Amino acid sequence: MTDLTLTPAASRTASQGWIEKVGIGHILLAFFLLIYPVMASDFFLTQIGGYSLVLGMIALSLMLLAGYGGMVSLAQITVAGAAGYVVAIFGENNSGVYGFGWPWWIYGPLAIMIASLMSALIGWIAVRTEGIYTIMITLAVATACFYFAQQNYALFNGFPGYNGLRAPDVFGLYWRDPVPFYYLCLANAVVAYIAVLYGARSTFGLTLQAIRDNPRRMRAIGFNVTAHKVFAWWLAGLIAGAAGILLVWFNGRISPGTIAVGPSINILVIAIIGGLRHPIGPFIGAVIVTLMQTFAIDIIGAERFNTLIGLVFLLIVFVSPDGILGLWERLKPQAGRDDWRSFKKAANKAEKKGRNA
């Protein structure tokens, strides 16, 4: 009898705990993203939805390094571009250079692996510096890779790059069609987002954040600071590499312009606008920047839309250095967050007293 009485309450508590753990915001966001193809046109589905998710993943790899490791990198688009060139060389292209025609399930993991190793190599060079010097080293690496790809015709086909990069057909679906491509980008973004959230709360993630705050103390108590930082670069390379594959499938081509300094800075702008210490921030920043890049040209002209992006960036940085989500965190207590928490605690106490009675 006692078990029958407690079972509904226990199940209700478990369900409430699950909702609280996941968060009502995540549930509502997941629901919106799943039904988004029903509401959006093909243009908004790919040019805004899919493209924002791809850019958000690259910015998420930067957020992992900068937010949790204190290492700001300007080479994340370079890492993504490395995966893209692997797709062009080992997959199929219309440039008449290489294009070995390997299936996607072989060149895809290979591209991610090479991108992650390249990221770890960049990290191994950059972790010996801090602050502005890390930024300058990664900027130098990104610039060197851009000029090397532009001038090397034997491997990278020089300035033209590779075109005619076609997404594969899987289970009768062409992955570049609007709906399949959107859900493919969404699935990859969700996996990357959950991995970063879980990693931030893991032993490695907490150690990395402690190294960010006080590397000298962590080294003094026996942690290998360099190894932890390089491993973080490797993890960031996995995310950027997966996004690089989606990027070349989206564009259908890759060239040195894909990995130029401008796109590298855009990734940093996206991450800062959304918030460098929030995993969801890079995706919010990607949506904002993509919308401005798409529609600002029609509003203020092609010559001034970058000026608009710069002004928005400066405004957000001045108002909230931690981006849009940092501003939201500061405004939440004014919206009654403390009152709601106290009300919830009081309700839980009243419920417990009712059970005991």
Contents of the next structure:
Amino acid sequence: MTDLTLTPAASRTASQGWIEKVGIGHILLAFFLLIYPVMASDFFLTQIGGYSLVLGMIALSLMLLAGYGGMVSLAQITVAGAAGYVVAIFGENNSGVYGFGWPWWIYGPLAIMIASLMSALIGWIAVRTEGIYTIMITLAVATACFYFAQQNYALFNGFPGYNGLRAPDVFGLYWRDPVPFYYLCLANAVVAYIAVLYGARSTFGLTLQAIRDNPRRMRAIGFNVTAHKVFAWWLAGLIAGAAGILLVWFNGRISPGTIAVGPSINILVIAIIGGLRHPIGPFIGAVIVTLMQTFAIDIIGAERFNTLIGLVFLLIVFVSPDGILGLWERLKPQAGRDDWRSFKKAANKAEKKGRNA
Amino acid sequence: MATNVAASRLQGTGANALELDDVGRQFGALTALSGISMRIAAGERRAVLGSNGAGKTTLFNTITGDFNPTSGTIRFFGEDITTLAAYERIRRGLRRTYQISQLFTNLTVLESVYLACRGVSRRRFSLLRPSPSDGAMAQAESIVHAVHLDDDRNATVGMLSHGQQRQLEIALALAGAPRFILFDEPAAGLSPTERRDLIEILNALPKHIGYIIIEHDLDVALRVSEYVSMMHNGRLFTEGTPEEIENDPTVQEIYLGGGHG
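Given the form predicted on its own above, what does the protein look like in the form predicted in complex with the partner chain?
Below, the chain from earlier opens the complete complex, with every other chain and molecule after it.
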């Protein structure tokens, strides 16, 4: 009798294999993100949509290090900022300092390369430490970079930084226009997201998680733990660097304020609110924080809006240390999920039986 | 058997898997090891006995490079590895297990063993997912089978029972092409059945793989070793065949507290 009821299910799983593989959640999300520009105003498209995706990417680079590698970094905005400064110096700016006017397809890769190397360098310094000390040492690096950029006029143009950075025109589109910018950010975010999701189960991804779980044992099975950690920092730098370019195109400027301690903690808050368990977490966190930072002022005024953000952060961390993702994990209908799994197992068994017969 | 081992111990250095010369380790004012000299032939199976705090695990740590000795030299198949990085020693064929399981709690059994195989081969930095046709993956499968963990190959390591975790400990040491393994109390906390399983696994190891086993359970230790070294207070106290050690009155007194004599 069980066979009878399960046979249709078995054939269904076969024909819908790819949907299951990608996940219904991903398909719905992709659909929503693709048609979002139809529904959203320019403000919601750029200031909320595009900006969330950029912040989400920077937080994703932190999630990669913290979630898989157990290394919490406060220097991710610094890495993004490094890419931003490269754009300002080698691209165009109207601050009258540097601005070599190189085309985007040269300064873009250059910015990502320099940012990732800087990330690897920060990582190389930080991997000697663990836990709270990694946070402190990256905070120290971030702070040092902030003050150096603020006081150095020769390279960073000091306090004012660089203004008038302009996104390029490619294929007749100005990439800072709302719709193109949104899709540009979306494309970058999706590539980074898929890369991290896929990479988590790659040889290196497993290595990184194993190092997080037990570095001593990793050495005892032949891995150079330091080299692998530094490589993770370099990879995180690629994501943060790409996001840094988008960030300065979005802002049209870069100054020491962009890489100050406040914004760097902001990235950590985004990652924690969203959750560090899965690469979707940082993007969820980014949307929540961006919405709060945009609209909290309307709710309780300019003087107190940070208090509201702080309280929400406190509430989320208090209710669920794993962020929104952890909350979802707990609220997800457990019974239903188990049913579905046992259902699938039974279906597979029935299928095998059928084949044998 | 014992005479063969004794004979090989006297041969030239080329035949020795491990040579320790006057190895010592200080922790501040504390002397954990002093004047340890040992010759262990390739393929030899040695037990190291001694009471708690005798320095057995410290000895392992200096051999594998978890930390370096403060004096003396260690040679592995003739090569001086005294100050070599831990992972470099592993790539030369040295392996170890830990007294307290050191595992990757969030990975699966198969993933853990796969990494152990990957650790001593190329493409450690690969950003691609391991394919089923991957040599390291195939080896991992066979090792998982050898330590009787087939049914739990896709289980998360943190969910395994203590006994299964101990089996995985051994699996990680068998990965790659080990030439010499250090087993640190592999039977700790195992049930009698699991102990029998363990003895079976150890005796089924290919003959070219030598090992040192630290084991408090004399039943296990003497059944899987050809030669025994006794340690006491950080020094090598005496050496001999399992029979000699078992019947040595001083050993009885120190190790068994005299009560069993």
